[in-house]
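First comes one chain, alone, set out as structure tokens in the form predicted alone.
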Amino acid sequence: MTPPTDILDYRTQSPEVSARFSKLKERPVVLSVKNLTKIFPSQNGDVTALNSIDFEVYRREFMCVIGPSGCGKSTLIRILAGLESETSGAVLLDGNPVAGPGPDRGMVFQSYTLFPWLTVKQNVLFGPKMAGQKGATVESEARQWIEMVGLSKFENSYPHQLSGGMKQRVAIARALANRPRILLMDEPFGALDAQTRCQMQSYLLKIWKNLDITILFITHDLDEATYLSDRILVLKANPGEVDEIIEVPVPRPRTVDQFVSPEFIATKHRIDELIHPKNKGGDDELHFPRMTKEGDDVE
């Protein structure tokens, strides 16, 4: 389908915008990743998952990661934390090198990582306890976790008497309880169906919001990234690099009607550039033998 060739030029900035921009260039860098390589050997030779990784997130940044896929977006949120090493490059956090993980970073998962046989408030407890922490402050700590994703109600329940929704609640909530400076989440909501979906973005643009934490999220979801991010990191495929970081021009606070304002469409459509480029072919261009009789056609 051809795009409008009315749609606004994606780097168009508001006044608001760009003075938000300018603000959050002068917060302390909180991730830095600096020309980051990931090789995998395999029987064919060696594969480069990431080449020469730049990119940095400033504190209480709200950054997305978006790409076609095999563009590494999984294996770079692996790195940043800590459960898969690098070939080469580096890893900063708060200027300290990444060498493992660590409760100085949360993750969220897509698939649900709670554990079966812990109660809501018992696997928001596991994190501190592991560190030792005990007492009636944790537990105390623990409910306004709960409290804060909505599911005081829930505490005593089970991971299989939750939605999909609700497990993933208490995954972020657990993730939180450590206090992490950065939370990584990698696809966390491609599970869910479209409903709860949106339900979890509102969600966690409200913690985001009342939380000192800075969030990189993985997404293959165009809206989704446009949603919620201050900037979006575009990776290319073949091997994973970076496109182009984008700053978008959506003013805050998101609301759903912003889906078809001028400064979303022309992010969207920008997005949609990068990732499915006009003039690529090549591998990705199917061809179908006809199967049906002349004459029939369905467009």
The other form holds:
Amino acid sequence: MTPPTDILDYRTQSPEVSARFSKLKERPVVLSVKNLTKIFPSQNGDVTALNSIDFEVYRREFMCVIGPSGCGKSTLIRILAGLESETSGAVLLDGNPVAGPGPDRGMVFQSYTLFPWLTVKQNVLFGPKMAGQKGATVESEARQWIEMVGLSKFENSYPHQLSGGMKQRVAIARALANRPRILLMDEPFGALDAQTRCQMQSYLLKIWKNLDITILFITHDLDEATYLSDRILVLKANPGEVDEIIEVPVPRPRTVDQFVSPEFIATKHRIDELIHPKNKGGDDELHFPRMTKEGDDVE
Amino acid sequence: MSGSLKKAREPWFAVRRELSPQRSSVLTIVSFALPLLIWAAVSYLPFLWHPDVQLQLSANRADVSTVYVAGDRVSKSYFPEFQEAVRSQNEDLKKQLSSDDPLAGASESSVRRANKKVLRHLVPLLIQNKWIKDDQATDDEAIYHAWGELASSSRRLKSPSLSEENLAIVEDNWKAMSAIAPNYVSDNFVSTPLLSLIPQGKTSNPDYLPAPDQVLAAGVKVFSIPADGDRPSMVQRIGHSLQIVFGGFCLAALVGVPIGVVCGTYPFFSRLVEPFTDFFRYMPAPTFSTLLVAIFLANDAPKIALVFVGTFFQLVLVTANTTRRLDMPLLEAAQTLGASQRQLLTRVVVPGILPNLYDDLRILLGWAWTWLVIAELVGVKSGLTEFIETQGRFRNFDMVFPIIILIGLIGFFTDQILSLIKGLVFPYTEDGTKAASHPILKAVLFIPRLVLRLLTNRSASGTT
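Switch from the form predicted alone to the form predicted together with its partner chain and give that structure.
Full complex below, order starting with the chain above.
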């Protein structure tokens, strides 16, 4: 693939976008990751999955983490959620170090993790119940969350009666019902078909817009990262390190039409450059033998 | 072409391709019909197997100590030899009768006694032809009368009939008998030796394979025997057997499930409990039977204990495995939602494994059934097994088969019912959706569902 010559510089920001970013950076830091390192011991020597990761997420920011496979993005989010422990470094939530999983960091997984024995409403009520909250107010709040993800009709359905997209919407409502400080999303739409995924991305942007919620979103999809994010944290593999933090120059509110805007293409192009370096592997190294007759060309 | 519009026929044999519901039900029926048909064919088609001859008419061989009576089975190869022996015995007798000393030195009273036995040799045939009743087997007057009728050809035996050879012997003997007296008089019975009837029989299977109709008839008979003193009725026996199976199984489940769940949840308990359990389960439960009798003494306790030993250790391991198979992401999700360690166990692990645990317990209940027979032999024999044991010892296999089939049926239907109601117990599983559309369950649940709907509608309209 030869790089198109007329691509915009991804660092070029319109005045509105630039103003948005300076406002964003004035906001308090919700999540701060300091010098985070994760080493997995193995029989063939230790494997460094993450190497001194440093970044900050501001209040109500939407940040995506992207990187080639094996860059440790899932390990990163699992450490943030408290499901795994770091080897060194620190994770601070509102300035306080976190230890172990907790309801202050909501998580949506790639696999469907709704409790099959609970109805949609009971699933959403799970978090409040664990905290010992009961009563009519909690119930009506749960209904509101379900309404927000558009599943009021299904509040008494069981998960196996829902489609994949619906399940993930319930999972989002369930995580939000705990009123977390940050919502961690680990490739939540990865198992969905392309159309549903696109729909879910729009849903998520609407929810995010109307709530005081900070989102850290893991994906391997360039379009998804560019469409959703304020900033994109690009990781590189072996060992997992921060490659670059890209400020997405695409103005908000985002629409699907922007997929072909120059800023959008420029951002995608930059991510592609970072995670698929031209000199390492790629199409050029593959050898295609001709297996058709001369004159029977399609191009 | 009209052929091209025709729907292609679905093949019956295609790798992993589901059959249509009709075909599936046909095959289910065939799967039961086929063994029954084979059993019926082997029983009713003589050329398929029938290695024995079942005697309809027997005779005494003077020089052989083994006595066969009507109903006994002899091998096909021995039967002609048996007939030939009796024939030559008759030939010798005829020679003796025409000699100077027809009694050959025997006393008149002993010959008369032997003749009375020959007279009664016809009894099984007469009873089967309903000429005399079951309780007339020693009614010599009636038997004597029957001989007369046969000899004068005024009546014929139909099923089973009498061979021409034997009819001639009957006539010969009747000549001798009627020459003394037209009616039976015990003291004035013929005292010259009578000819023996030649053994008659029909080919049959060995006694350990009774025909379906015999098993059915025996089954009816077995169930109509009332309780008598310390001999319980069949229904009581079934009740007793069920008590042992379910007693042992429920006890094992009650103790084993919690232990299994804890093992599957905490690696600490898994390492502590499972290695020994794994070793213990290889020791066959029956080897503990004498020990169990020593500990629990007689009656039901050692029997229930044996079913317990047979199921408990498997149950712990199976439950632990099922618990470990619970989706890890479910536990992680619960933790990010704020569940404590204790809540993980009670609110996620336990409800999460229940449907699989239900299936496990269903399978283990089947195991418990297999221990039943051994358990009932421990200490004082009891229940269905005691009946099988006793009847088997007398070679009444037609009585044994109904009980074996009965145990199978109880186990099979328990399992079917448990599998049918799984969907009701767990409406959130795939079985739950299936159960909701199951015709039988639909019919059964129509009224309760209607009531439920009315109630929920009322409460919904009450809150809004």
